[in-house]
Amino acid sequence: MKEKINLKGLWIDDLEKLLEELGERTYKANQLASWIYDKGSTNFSQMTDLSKSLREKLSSIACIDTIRLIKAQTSELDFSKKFLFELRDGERIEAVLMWEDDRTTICVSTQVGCPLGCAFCATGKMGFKRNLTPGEIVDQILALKDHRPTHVVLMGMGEPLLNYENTIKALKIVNSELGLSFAGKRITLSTVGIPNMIKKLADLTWRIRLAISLNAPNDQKRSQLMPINKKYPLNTLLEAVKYYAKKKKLRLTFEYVLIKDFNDSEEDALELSKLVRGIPCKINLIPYNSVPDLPFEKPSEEKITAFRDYLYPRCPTVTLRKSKGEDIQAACGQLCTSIKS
């Protein structure tokens, strides 16, 4: 028996093509998309503004699949929540919900594991399993819709720009009024920095916020932490970043994980300020979150404060991120569902 088509992750052009093949009018794609994404329906019988014959046709060839929630954990430190989901093939991913003032942010994954092997990151220890489909990316948000997230960040497991096509299709759904209706300014994509993909992202007609995982002020240190830097050194990465900033007329975020006695000195701060000079940006400092069996430590509070205070006003905007969910391994760099054997 032929496997049914999963409509979760299909967008207007895909749905129009399917309807055309069924001998139906293509304008119904908008109605179908609204039922799947805005209303979160998984049952064709609920789609009462579609004809009974169309609903029967869809039921015979298609389904609306959902990821399955396996486990939810709540931090005792800040009440952030981590969710473990199982996919249709048995693979697992994690997503995180965080609260800050009037913001409810959902952090979603784009891959099962990650191929980049950053030295400080638990996800990198997993190795790479596979890319998520557009539907699996979107479904993390749909599954937690009752929590009413206001912002979406692609900062979970995986590198979004190495799953570019699926990520972009998912973000179209997340951004559209027929989908999940998140404005572009409420969506942030975090990347280690894949220059050609950053430029490709810049050339899209719609805008989202971009965050670059920088973590070191020079190539020598960054290559120790992030092997991708050997392929795309800082001069190549920053050229793409400047292209994005100019094309989109947006301020970028540089994420900088502070690691004790590695990248937290006054000299590192000075070098970092010179590195990003002339780029419209803010620097988001992230004190290292511990990962079992990794040799890194968080700097002292005094060292963190000194680094921040030296960096500003040499850089226009410097923020210090408060880690969320560190006690449940939900903070930046801690997501992991299995270790590669």
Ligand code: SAH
Given for the second form:
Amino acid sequence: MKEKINLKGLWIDDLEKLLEELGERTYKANQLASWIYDKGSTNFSQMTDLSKSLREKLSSIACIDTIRLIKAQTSELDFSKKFLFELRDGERIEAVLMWEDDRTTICVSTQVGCPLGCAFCATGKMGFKRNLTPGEIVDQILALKDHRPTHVVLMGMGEPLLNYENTIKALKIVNSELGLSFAGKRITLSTVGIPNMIKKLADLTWRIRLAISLNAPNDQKRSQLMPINKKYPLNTLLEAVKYYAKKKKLRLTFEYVLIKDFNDSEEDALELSKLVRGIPCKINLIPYNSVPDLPFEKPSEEKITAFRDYLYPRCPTVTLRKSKGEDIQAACGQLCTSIKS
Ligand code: SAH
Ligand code: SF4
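For comparison with the form predicted alone, kindly provide the form predicted together with the ligand.
Now the complete complex, all chains and molecules, led by this one.
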């Protein structure tokens, strides 16, 4: 028997094509999309505004697959929650929910593992298994819909710009009013910064927020932490970043993981402030979250505050990220579903 087509992850143009093949009117694609993404339906029999014959045709050739929740953990420190999901082929990914003020943010994965192997990151240690499909990316949000997330960040496992087509397709669904209706300003893509992909993103007609994982104030230190920096050094990265900011008229975020005795000195702060001068940006400091078997440590509270206070008058906006879910390994860079031995 032919395997059924999974409709989750298909968008209006794909659904129109399918309807045409079934000899149906293409305008029904909007209704179908609204059932799958807005109402989160997984069963054709619920789609009562579609004719019975169409529902029967659809159930004979298609399905609406869902990822399977395996485990949910709640942090005792801040009540953030980590969710482990199993995909159709048995691979596993994680998503995280965090609460702050009136925001509920869902942190979503885009790959199983990550090929970039940053020295400080648990996902990087895991190695790369495969890209997520658009449906698997969207489904993390659909699965946690009852928590009513207000913001989506692509900061889970993987590098979204190395899974560009699937990530963009998923974001189209997340952004559209026929889909999950998250305004672009409520969606943030975090990336190490692949320059040609950032430019491609800048040329799209819709816009989302961009966060760049900078993590070091110069090429020498950044290459030690992030091997990708040897391929795309800071000058090419920052050129693409400026293009994005100008084209989209948006302020960017630079993420900077603070690591004890590596990038946490006053000189580092000064160099960092000079590096980003002239770029409309916010710097988000993330104190390092521990990862088993990695040699890095978080700086002391005094050192973290001193770094922030030194940076602050020299940069337009500096924020210090409160770590979430560190006790359940749900904090930045701690997501990992298996360690390669
Ligand atoms: N691959 C993308 C998105 C996932 S990583 C990226 O690198 O941007 C999300 C964020 O977690 C990045 O800013 C990364 O620098 C940070 N991160 C990774 N490991 C970390 C750790 N151990 N402690 C704190 N932040 C970490
Ligand atoms: Fe991949 Fe991001 Fe981790 Fe680097 S920090 S290994 S790019 S997930």
